[in-house]
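In C-alpha cells, one chain follows: the form predicted on its own.
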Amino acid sequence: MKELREERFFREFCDTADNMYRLGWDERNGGNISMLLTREEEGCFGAPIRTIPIPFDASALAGRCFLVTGTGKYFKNVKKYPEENLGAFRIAKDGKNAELLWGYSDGGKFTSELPAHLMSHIARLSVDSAQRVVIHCHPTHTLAMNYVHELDEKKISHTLWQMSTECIVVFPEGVGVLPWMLCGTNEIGIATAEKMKKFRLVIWGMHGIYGAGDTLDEAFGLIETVEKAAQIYMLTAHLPRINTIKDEELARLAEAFGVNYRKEFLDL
C-alpha cells in the first residue's frame, strides 16, 4: 500500500480541513468533507477493516470509494491525526452497508451527515460525471446574513452577485436555499440532493452551506467566493447603497466571461 501522507489527493484533503478551521468555518465538530476517489487513488487502501451500516440506501454508489470525515471529529486535528478523524470506505454491493478500508482508527465512524452527502453524490454526478467533491461548513458571515436577508433563491443569489464583479462568474447559476430542517437526518439529504440538481451550492438556512465541484480547490473555492461576498453584506447593509453593480451590467459580464447564468435571477 502507497504511503498515503505523500499522496497529493491525500495532502490536499488534509489542508483543506486545515484551512476551514483556521478561517472559522468548521468550529469545533462542525462542518464535514467527503470526496469520491478516483481508481488509482482507491489503490492507497488495502482490504476492509470492517462494516459499518449505511443509514439510507446508497446502492447508486455501490463499489465506489470515498474518503470522508469522521462523526464528532474536531477539524483543527484532521491535519495531525488523519487516520483517527478521516476515514475511506467503499459502498458495499447491497449499498447498506460502508466497508471500511483505512481510519476510524478509535472505532469511529463517518460524519452525521454522510445522508446529505451521498445523496449529494448521487445528484451532482447525474449532472456532471466529473463532480466528487462535497464540503459542508459554517461560514461565520454568510450564517450571519442569514438572519438579516430573505432566505429566497432568487434574491440572495443577486445580492451576492452584487457584492462582487466574480461572483455571477463563479457561481453563474446561483445558490440554492432550504429552510431551516433537521439536520444529520435522510430529509434534509434527500431536499439537499434535490437541490444540488441545480445549483453547486447550497444554503442550510441559519445552519450553513454545502458545496460541490470537480476538486477540493473548486468546492472549497465556490463557498470561499459566497463568504466573501457574504462579508461584504454585512459590512455594508447598514449603510446607505451609493455605488452598485446593475443587473444589466452583471449580464454584460456573464456573458464576457461565457458563463451560463440564471437569467431569471435578474431584472432585465
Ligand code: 13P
Second form
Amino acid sequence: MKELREERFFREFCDTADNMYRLGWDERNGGNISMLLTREEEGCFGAPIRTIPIPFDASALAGRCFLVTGTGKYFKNVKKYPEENLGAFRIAKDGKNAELLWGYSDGGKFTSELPAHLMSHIARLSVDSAQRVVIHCHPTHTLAMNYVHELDEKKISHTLWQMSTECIVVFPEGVGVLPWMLCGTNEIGIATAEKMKKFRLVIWGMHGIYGAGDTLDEAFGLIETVEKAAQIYMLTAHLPRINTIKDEELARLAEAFGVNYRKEFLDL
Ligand code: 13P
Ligand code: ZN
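Compare with the form predicted on its own: the form predicted together with the ligand:
Full complex below, order starting with the chain above.
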C-alpha cells in the first residue's frame, strides 16, 4: 500500500485546505472540510483507535467513513501536520459515535460544525448520490457583501449572477441564504441541510459559506466563483453602475450552456 501522503485523494484534501488558507478564507481555525470516502479510500486507514460521541443521530450514514478537519485546528498547518489536524472516522452502527481510524493525534476531535457537515451530506446524497464533499469557510468578500446587501436568496443570487458571466452557468440553482444563527449547533445543521436539498451553496449570514460537490475541486470551485463575484460587487457597489448583464442575457447564457437555472430568481 502507498503511503497515505502519496494517495491522490489525501493530497488533494491537504492542498484544498492549503489553498483556502492562502486565499484568506480560513483565518486561525476558521472553516472546515468533510469528505465522504470511497470504499477504496477507506482501506488506507487502519482499525478503530478510539470512539468520539456525535451530538445527533447520524445513523443515516452508519458504516460510512469521512475525512474531516479537526476542531480548533489552523488550516495553515493542515498540509504540514495532517495527522494532528485531520481525522478519518467511521460512523458507528448506532449513528451516535465516530470510530476514529486515523488522525486527531493530539487527542482532538472533529470540527464543531460536524452537525452541519453530516446533515448536509445526508441532504446532498438524497438528491445526488455522487456528492461527497462539504466545505465551509469565511471568504472575505462574500462576508463583506453580507453587511451591505440584503440577505435575501433571490436578491443575492441575482446580484452574484450579474457580477460575472460565468456565475449562472456555475451555480444555476442560485445560492441559499440563512440569517445569522448560532454556529456549531444541531439547529444550524438542520437549517443548512434543508437548504442543501435545493442548493449546493448556502450562505450563513455574517459568518461564511458552505459549498457541496462531487469532488473537492467542485465544492472549492463553487465557493471560489461566488467569492470572485462578491469581490467584483464590493469593488463596484459604491460606484455608479453604467453597465449590467440584463436578465434576458442571463437567461440566454443559461439556455446556451444547457443549465437548469432557477427561473424565479430572474425578472423576465
Ligand atoms: P472548528 O474549528 O470547530 O472547525 O470551527 C471553525 C468554524 O469555522 C466555525 O464555524
Ligand atoms: Zn465558520
